[in-house]
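This document starts with one chain, in the form predicted alone, laid out as structure tokens.
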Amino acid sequence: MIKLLKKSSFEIFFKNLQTQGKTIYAPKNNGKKIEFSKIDNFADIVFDYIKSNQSTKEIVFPRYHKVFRYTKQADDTVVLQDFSADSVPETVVIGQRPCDAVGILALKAIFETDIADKPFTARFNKTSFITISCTKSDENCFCTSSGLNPGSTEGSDILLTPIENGDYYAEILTEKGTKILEANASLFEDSPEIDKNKYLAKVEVRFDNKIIHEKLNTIFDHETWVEQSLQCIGCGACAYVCPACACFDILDEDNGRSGFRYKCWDSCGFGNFTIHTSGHNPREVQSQRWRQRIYHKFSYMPKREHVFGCVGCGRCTDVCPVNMNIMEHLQTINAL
């Protein structure tokens, strides 16, 4: 379904969502970075930005959250307080980029394969994504090499593309998006279909992710993994800003009478990530961990979850303290 949302109606739309009881996340300038935060005032939303420093994955996959808590009673019985979907508010994310929307889909594929992860599924089901297409890009953006484009619709409930006069060409894509439209019907006007591509950022194709996928079938022991990993210090920054990285650890805190179990972000780039109780580490050097990162995103996930684990946002390159550039590494693999 195609509609038009005028610039003058956007603030009214925002206030309507608040009145309808939605918790709203949107990009906000915190003085140093553009981060997705809970927004109470429309004026705090930043629209003129290329990409936020962190993706929106934390909204559905928090960097830290309690899975359950327990209390031991005087008679030694244990009372367990499990995660409840009722604790998750109805949420709307406004202004994420298409690459982040697709990143959420990659997480969904991971966390809902076989047995669904209850907390993730609850957050995803109660969150609607109103994405805004990219009209600008930077030198580290490579979404077109990852099979996407600056106006990709996958993973969005409503996709807004900025057009003339600051208005938005609105594509209503899912049942969630339709419900938002129906609750705010007076603000969305009829619109003919247009070629939105003329409004989108131009991102050059640098490699083909499907070729990478095929190449990885034959280069597991190639010397390129050592060459590429020589700079890597295993800090994990790339994993923490990645929209599609889902590595986590599960830990317990206990004082003898009560405690809780929590899940927190982790990274396959950390030296201890795969260490066994015996002390054996099957990925004992950084080249093996770097190889795992690439294989997971471009080989294992496409085979198992039928999605690629890289959306081409370039954040990993943006934050790398030793200037590793994943796009350059993938171009090297593409050319092998």
Given for the second form:
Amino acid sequence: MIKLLKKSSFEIFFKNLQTQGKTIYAPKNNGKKIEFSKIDNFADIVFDYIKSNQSTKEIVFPRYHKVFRYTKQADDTVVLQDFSADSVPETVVIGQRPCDAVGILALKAIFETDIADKPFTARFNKTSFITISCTKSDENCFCTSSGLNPGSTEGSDILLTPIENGDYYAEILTEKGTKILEANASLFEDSPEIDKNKYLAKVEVRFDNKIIHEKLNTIFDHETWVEQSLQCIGCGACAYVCPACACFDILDEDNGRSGFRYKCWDSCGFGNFTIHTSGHNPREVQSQRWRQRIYHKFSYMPKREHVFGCVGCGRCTDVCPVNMNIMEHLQTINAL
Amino acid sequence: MEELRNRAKQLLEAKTVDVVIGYGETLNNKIKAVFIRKPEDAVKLVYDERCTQNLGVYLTKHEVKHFGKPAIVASVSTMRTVLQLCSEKQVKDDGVLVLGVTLEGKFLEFPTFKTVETFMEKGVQPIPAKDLELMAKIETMSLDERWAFWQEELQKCTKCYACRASCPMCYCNRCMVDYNQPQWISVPSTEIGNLEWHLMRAMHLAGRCVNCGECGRACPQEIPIHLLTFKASEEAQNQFGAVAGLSSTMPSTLSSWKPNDKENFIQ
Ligand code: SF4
Ligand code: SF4
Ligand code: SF4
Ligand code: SF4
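In place of the form predicted alone, the structure of the form predicted together with the partner chain is requested.
Next comes the full complex, this chain leading.
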């Protein structure tokens, strides 16, 4: 369904969502970076930005969260208190980018293949995504090489594209989106269908992720993995900012009588990610970890989960302390 | 720069070294570390004001060590790194050839670590004005304000460990935070977990930090994390008179003992 949301109606829309009891996340300036934060005042939302430092993944997959608690009773029986979906508030994300939206679909594919991950599913189901198309991009963006574009609708419940006078061309895409529309019907005006392309950022196509996918079938032992990653120092910066990276660790914290089990972010780029109790480490050196990063995103995920694990946001390049540039590396692979 | 390229080429041709660790350009005119192993590739070396990374971090990297003897393009921070690594028995005097770049941007080759030590007597790299300013500002804060300042900064930390990975002195195969039996440091990124992590790291770098500032530069959250290790090292200097990276034989400041130490609990 197509609608028009006037710039002048946005604040009322925001306040309506608040009154409707939604927790709202939107881009905010923390003094150094633009980050998605809980927003109480409409004025805090930053609309003029390219992309946030961290992606929106943290809203559905927090860097740290408890999965259950346990308490030993006086008679030594143990009482388990499972994660409850009730603890998750109804949430609306405003202003993420189309690539972020698809990143969340990649996480969904990971966390819901085979057995669904309860906390993820609860958060995903209770969150509505109002994405805003990109009118600007930066040198590290490569969504158009990843099968997407600055106005992609996948993964969004409502996609807003900024048009003349700061008004928004609104595409209502899912049931969640329709519910939001219905609850705020008076703010969304009728609109004819338009060609939104002229409003979107132009992002040059550098490679084709489907070709990378094919190539990976034959280049597992290629020397390029070592050459590309000699400079990589094996931190977690790229994985943590990536909207589609889902590695996590599971640990317990307890005092002998009661405690909890939690999940926290981890990265396949860390040297000890794959270390066995025996001390053997099947991914002994960084080139093997770098190769894993690319294979997981461009080979294994499309094969198993039917989605790519990279949406082309370029965040990993933005933050890499040693200037690893994933787009350059993928171009190199594309040309092999 | 021609000088550097020619020298690197010669060194590789004569097999004096097996790899030259230096700076090169990415396809997008950014700077990256390069590991030159063929004489004909020496033309890929560049050196200009964009070259800020402390390449010393690669001296302890498994795959780089595997190449054999390195020559390293070394800013003053990197020269200090090399000396400090030697004093900690991580590199050997004849194991690394230092292709130094002075603060004025001049190339100077150092045949032995002794010659690097002598060069260091002229003075180390200055701490950037921006850092000095912020350090001074933090010094004037009350305890409560300081606590609030670091709480605000540290809650942004995601524990990506880019600070640790980029630090040439954080070369431990297994860092304290990676131990789980027993677990010393709370693993997740929480208020207490982040505080423990950064206090621990600052303590481990006290007297060992060479003031390169890599950790702060690496941080994707722009936390001025390097100020903690700078400060810890300043304290180590005030207390014990030891400055990291001036000597290839200096015993470790915090884990060695001298008969005339002012603390006498160990005697
Ligand atoms: S791998 Fe890099 S470019 Fe791809 S989605 Fe992740 S952060 Fe973005
Ligand atoms: S690619 Fe960059 S950000 Fe990623 S692990 Fe390597 S050094 Fe860290
Ligand atoms: S680099 Fe920054 S965010 Fe990452 S662990 Fe260090 S202080 Fe935390
Ligand atoms: S923080 Fe300490 S234990 Fe961890 S790598 Fe650095 S020096 Fe080693």
